[in-house]
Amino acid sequence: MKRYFSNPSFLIGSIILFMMLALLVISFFHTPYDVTAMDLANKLAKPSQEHFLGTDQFGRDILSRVMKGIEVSLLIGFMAVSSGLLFGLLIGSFSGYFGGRLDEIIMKIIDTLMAFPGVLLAMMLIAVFGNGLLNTIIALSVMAVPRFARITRSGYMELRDSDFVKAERIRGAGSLRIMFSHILPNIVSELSATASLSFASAIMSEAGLSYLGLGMQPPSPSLGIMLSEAQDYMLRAPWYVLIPTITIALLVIAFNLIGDGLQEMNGGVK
């Protein structure tokens, strides 16, 4: 851990993420106000002691909604990246280890998925299956699979003929044992860096989809929804636009810095 935190990118990213996680944990137990409670008498109120970050067009407390928005963003990001990692790992490991016809078929499918811009693919899936939390997670998970599959495949192709793998084959170890007990631990560092960068991408994509009305739906306190609602009040209440924008930026920067730090220490992701 000392080695990791000696890296400036990893350290700064971790500090930012820690602050966001602190707000997340606090939001589980307490928010200054109910995130859906309206107070039209105080709509678009400036930041004050009563409302630290002001209120929105319905008089809802922005700080409370930002806290819950961080919760939504990190939940969706975690579920999407975890699912993408799981399926990408399984696909990439079998493709890279066994090669041959299986590898050709799988990689043609992966290349087809990667031919679509990620957000466009997610928009297409949501258009087919509908809006909502679950469908947003599914769409972002599908976006994440190709990246993890290619990284995993690359690692398995590099290590499948290495000396320690040959030694395990001679000892009688089965393919699954070699794949997941001996090769997989050697590519964890690459997968960790990819997961961090994919987390940032998932948060950005979720905010973009919600901004366009294709992700989370009002009155859910999504950062993308807050940004979409705030654009009509940009001149009248500039803080309303800046707060969700800065929050999204900090989340994305945090995971990108952590991912960059992991890449620097692990010699880069292939």
Contents of the next structure:
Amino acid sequence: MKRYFSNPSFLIGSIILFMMLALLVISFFHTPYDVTAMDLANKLAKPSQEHFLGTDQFGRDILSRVMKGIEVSLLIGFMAVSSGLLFGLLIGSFSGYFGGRLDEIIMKIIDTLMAFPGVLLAMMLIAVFGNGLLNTIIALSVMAVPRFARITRSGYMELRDSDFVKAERIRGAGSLRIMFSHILPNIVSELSATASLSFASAIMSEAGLSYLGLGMQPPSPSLGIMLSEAQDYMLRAPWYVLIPTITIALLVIAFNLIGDGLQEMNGGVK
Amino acid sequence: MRYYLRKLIGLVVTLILVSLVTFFVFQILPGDPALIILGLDADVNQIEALNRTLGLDRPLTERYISWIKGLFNGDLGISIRYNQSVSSLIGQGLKVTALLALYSMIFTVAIGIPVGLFLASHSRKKYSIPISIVSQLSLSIPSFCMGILLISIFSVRLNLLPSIGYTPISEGFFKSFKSLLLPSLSIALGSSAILIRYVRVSVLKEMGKDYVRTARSKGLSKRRIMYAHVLKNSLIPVITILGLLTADILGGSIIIENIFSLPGIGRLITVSISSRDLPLIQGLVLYLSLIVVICNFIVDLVYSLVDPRIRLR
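We have the form predicted alone; now please give the form predicted in complex with its partner chain.
Zooming out: every chain and molecule, the one shown earlier first.
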């Protein structure tokens, strides 16, 4: 554990993430105001004692909305990354361990998916299935699968002919046993670094999609929606737009730093 | 020659797969597309007419083939929302997006390579730490957050640059450049940070090689070793990154164009998805991914010209 926290990237990332998680946990039990409670007499109020981060164009408390927004971001990020990891791991491990024709076909499909730049793949799926929480999660996890599949595959290809795997094979262990209880533990560290980086990009993409009106829908307190609403009031209430911007950036920075730290500790500079 | 042939076949296969994905993903659209477009209260004749104009009454494979044929003739159908040909809409959007991508690429290289070199040659000095922190930050901040931050600083606070909108190049180069300066910087700051990392690592790797030691023992100056020997070799792997960054920059421009209200491809995509304009979405997705695939192909070619060893692998 000490080894982890002596890495500056990992340490700073963890501190930011811890603060965000603290806000998340508090938001389960208590937010200063109801996230949808409007107070039109008090709209676009500056940060003050009553409203710590001010109010938005409907007089809703920005701090409360940001707290719930963090919840939305982390929930979607977590769901998208874990399902992306699960499918990527399955695809990559079979493809890398068995190789051959199957591997070629699967990798061609993965390469094809990777040819769609950035959020375009997610946008395409949203165009087909429509927006909302579940579809956003599905779209983002499809976006995350290729990365995990690739990493897993290269790990399995490297290890499938190594001595300890051969030894297991001679002892009569079955393929599934070798794949998941012997090879998998060796690539966990690499996968966790990738998971952290994918978490960052999932949060970023969710915010981006919601900003464009293609992800979560108002009045849901997604940080991306707040950003797009706040942009209209940039001149009147410059702090309003900065709050969701900085929150998104902090979340993304935290996961990127943790991922970088893990990668550095795995012994490779990317 | 065999290398090029193999690459070419790979390119064609990828292109076909990309077009298949783009085409068939939209066939699993739940419900009747015509009904979705026209709304639930549309009458039967209207739906039938739309189905005919969209070609939805024909079998799937036939539609795919005619769509691909259309791609070569520059005819990807008519946009429902704009009632204009998809290709001409894409053409108009591409003018803006290409310019944005070009500026972003120029900034990326102009920032990334010198800073990367600097960090590599001053790896143990104190002023390299602040630069590393800044580059780590700009790597982590999403480009649209960067866009908002830049607008708040340069447009709202300092009132130096326009916050939104696009001025075409026909109204003067400088004006047009000004309207794209913040958007391209928002993209470039992030992607240059990626480039910085790669340049730094690649230069450091090269500096540890034997020929550098030989050059040093011959008495060459550090500067000369750097620019006459190391630079050339260490930039080879960087070419690959530039290819990957092209995809990044195009992907980034989708959101950035919306933040800065630029009438490019990214904005068209958003509008087409929110209005469920199928022919336009399909055309746009296809175009963008084709550009990325072809860019990667070109990068592979350039790479093999610079470093012929790759052809043997």
